[in-house]
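In the block that follows, a single chain appears as structure tokens, in the form predicted alone.
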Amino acid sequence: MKVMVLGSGGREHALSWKLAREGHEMLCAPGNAGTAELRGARNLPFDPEDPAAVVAAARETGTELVVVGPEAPLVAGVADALRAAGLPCFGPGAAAARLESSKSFARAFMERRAIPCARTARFSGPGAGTELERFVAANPGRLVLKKSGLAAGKGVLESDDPAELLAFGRSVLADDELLAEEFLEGFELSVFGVSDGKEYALLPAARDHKKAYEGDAGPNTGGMGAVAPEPRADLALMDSIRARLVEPTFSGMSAEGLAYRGVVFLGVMVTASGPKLLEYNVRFGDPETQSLLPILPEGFGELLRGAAEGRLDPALVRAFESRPERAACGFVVAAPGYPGPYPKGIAVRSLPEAENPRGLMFHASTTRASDGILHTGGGRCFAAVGLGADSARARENGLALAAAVDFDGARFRRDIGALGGRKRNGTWNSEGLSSG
């Protein structure tokens, strides 16, 4: 099968690697230096957020399946354009993509479908800044503020400092709606459901590490590493997540006419009172994908094609819902300064082989100059994914791979894969709660 993957990040390199490994012919748009080196793959230099360009390229190349990696092309309507042209696409249409592009829309959906989630206040429009001040004063303790629109995983602030909360909130309100949520205690999971619009396959849970620095300190990032499967996500917990969060999500989509052919990412907080839904994404997570795909069984391409064509194979669903027999632990190697301002185009002096005895190396937005020198192109530059029979061995291998990446200012969190959770006290006062 000829497959086109849209995007240039580590997630797209992992998707392309998995599909190429299964013998599919790969086209990557625009791809990166890592995808260019996959056997039987080639990069295509066009804008993946331009629906007309994507349709034209798919037709010209005889592409049999388009897999959309990042969220922006989905929000731009790429999946709708492909389906209108009769081309199979793995990814939801723009209407369903609002589950990610608008946190306000997603939260309203959760509330309509009675899906357990954090209590939420919304702020927008004239006077929202004053309402936010009253709300913060009425709710001492730690709060979570979120930008409603797309923010590449960085439009979130967790803080108990009123001045910091108000400064962040006002910056968001300048051009977007703001959500304020109660701070939930527990540990986070990333859960993925692959859907054909009727049925779905629930993949093994992963765990992302969003904070920039060790000990879960510092600002939020797009993700500094991930483990898969998460050791604490046993059968009983996954059954609870399926019943409380996943089933109501897919039944709600069906009831509300959100035909969904793609993957739903559920960000889950496992609390003392059970799992609660934090957010939706409408694509595979980054960096979770880099750790999850290497431990999934064969047949991934057929799973995606079945979802795109509205016909998931029950046997494949059972295979992909089974517990993996090995573990993965991925460490993101970032540029200096990330997630703040960071330099691009840093020359990479050394990098482990893409496939090696310890695991895998995935690129994000890298380029290779005419002289053969590899250069960085983003804030999160590589994902070093250790593999092993258990999470401890996978973590050991991932650490060794990350330490072998050498470019000026390269850094990574060494505590990826260590067990932990959010444990802070907070209060919630509904006085002053605003719907905007």
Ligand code: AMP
Second form
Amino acid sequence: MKVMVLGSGGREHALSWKLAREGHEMLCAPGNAGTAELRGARNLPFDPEDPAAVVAAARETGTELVVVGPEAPLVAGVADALRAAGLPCFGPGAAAARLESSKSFARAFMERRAIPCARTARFSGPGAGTELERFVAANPGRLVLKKSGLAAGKGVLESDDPAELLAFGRSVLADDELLAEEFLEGFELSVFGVSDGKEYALLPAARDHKKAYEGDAGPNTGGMGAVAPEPRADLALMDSIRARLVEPTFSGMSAEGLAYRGVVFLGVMVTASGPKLLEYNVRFGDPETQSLLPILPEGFGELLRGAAEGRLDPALVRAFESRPERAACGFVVAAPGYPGPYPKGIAVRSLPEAENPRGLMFHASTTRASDGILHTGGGRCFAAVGLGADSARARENGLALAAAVDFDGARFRRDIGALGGRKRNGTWNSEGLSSG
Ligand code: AMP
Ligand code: GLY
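The form predicted together with this ligand is what I want next, because the block you gave corresponds to the form predicted alone; please supply it.
After this comes the whole thing, all chains and molecules, with the earlier chain placed first.
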């Protein structure tokens, strides 16, 4: 089948790699230097956030399935435009994409559907700054503040410093709604349900590492590396996540007219009192996808097409829900300064082969100049994904691959895949405020 993948990141490289490997003819819009080198793939340089341009390109090329990588095209209505034109699309329309583009909308949905999540207070409109001041004073210790709208993983601050919380909160309130959450202690999982609007396949859980530095220190990022499957996500935990979070999500989406053909990504914190939902995304995770796809069975293209056409095959659902036989551990190699300002266009001196005995190298937004030299293009430049029979071997392989990437200022977290949780030091006092 001819498949078009929208986006230029590491997730899109991994999607295109998996689909090309299954023999599908791939169009990557716009893709990167890594997708340009995939056998059976070609890059198409156009703006994937422009619905009319996507429909025109899909028609012109005879595309049979469009797979939308990032959230921005979905929020811009690309999936709606494709479906209106009769073209199969993996990804939700703009209305359901609000589950990701508005944390406030998502939180209200979780509360209506009684899905376990962190206690939350909301702030917006005139007087919100003063309310926030009172709230921060009444809740000493660690709090999590979130911008409601899209922020590429950078709209979240965890802090126990009142001055820092207030400064961040005020900057968000200048043009958006603010959410304040209790800090949940535990370990995070990324859980993906591929849906055809009626049935779904729950893929093996991955674990991302959101903080910039080793030991989970520093600011939040889009994700610095991921393991798949996460060894602690055993059958009992996955059953509990399915019953407490996934089932009520899909039944709630159906009841509220939000059901869609695509993937629902649940960001989960596994706490001492069970799994709790942190957030929804309406697309695959980056960098989770780079670690997850290499360990999934054959038939991924058919799974996505079945979802997009509203007819998931039960045999494929069973195959994709089974425990993988291999493990993956992916290390993001980032540009110096990321997640703050970083230089682009850094020349890459050396990079392991795309497919090598230790695993796989995925690019994000890279370009190759006419002299053949590869240049970085984003903050998270590459994902070095180690593969192995178990997570320890996968981790060793991923570390060796990441260490072999050479460009000025290249940086990665060495502790991806090392087990660990987080500690809470706060109390919660939402007295006098509307909270959920
Ligand atoms: P979100 O965009 O809501 O997933 O938040 C980004 C990251 O912040 C999450 O992946 C967690 O690492 C962290 N985080 C968000 N909310 C909480 C919370 N209530 N308690 C602890 N950590 C959180
Ligand atoms: N890695 C987290 C995300 O894709 O949002």
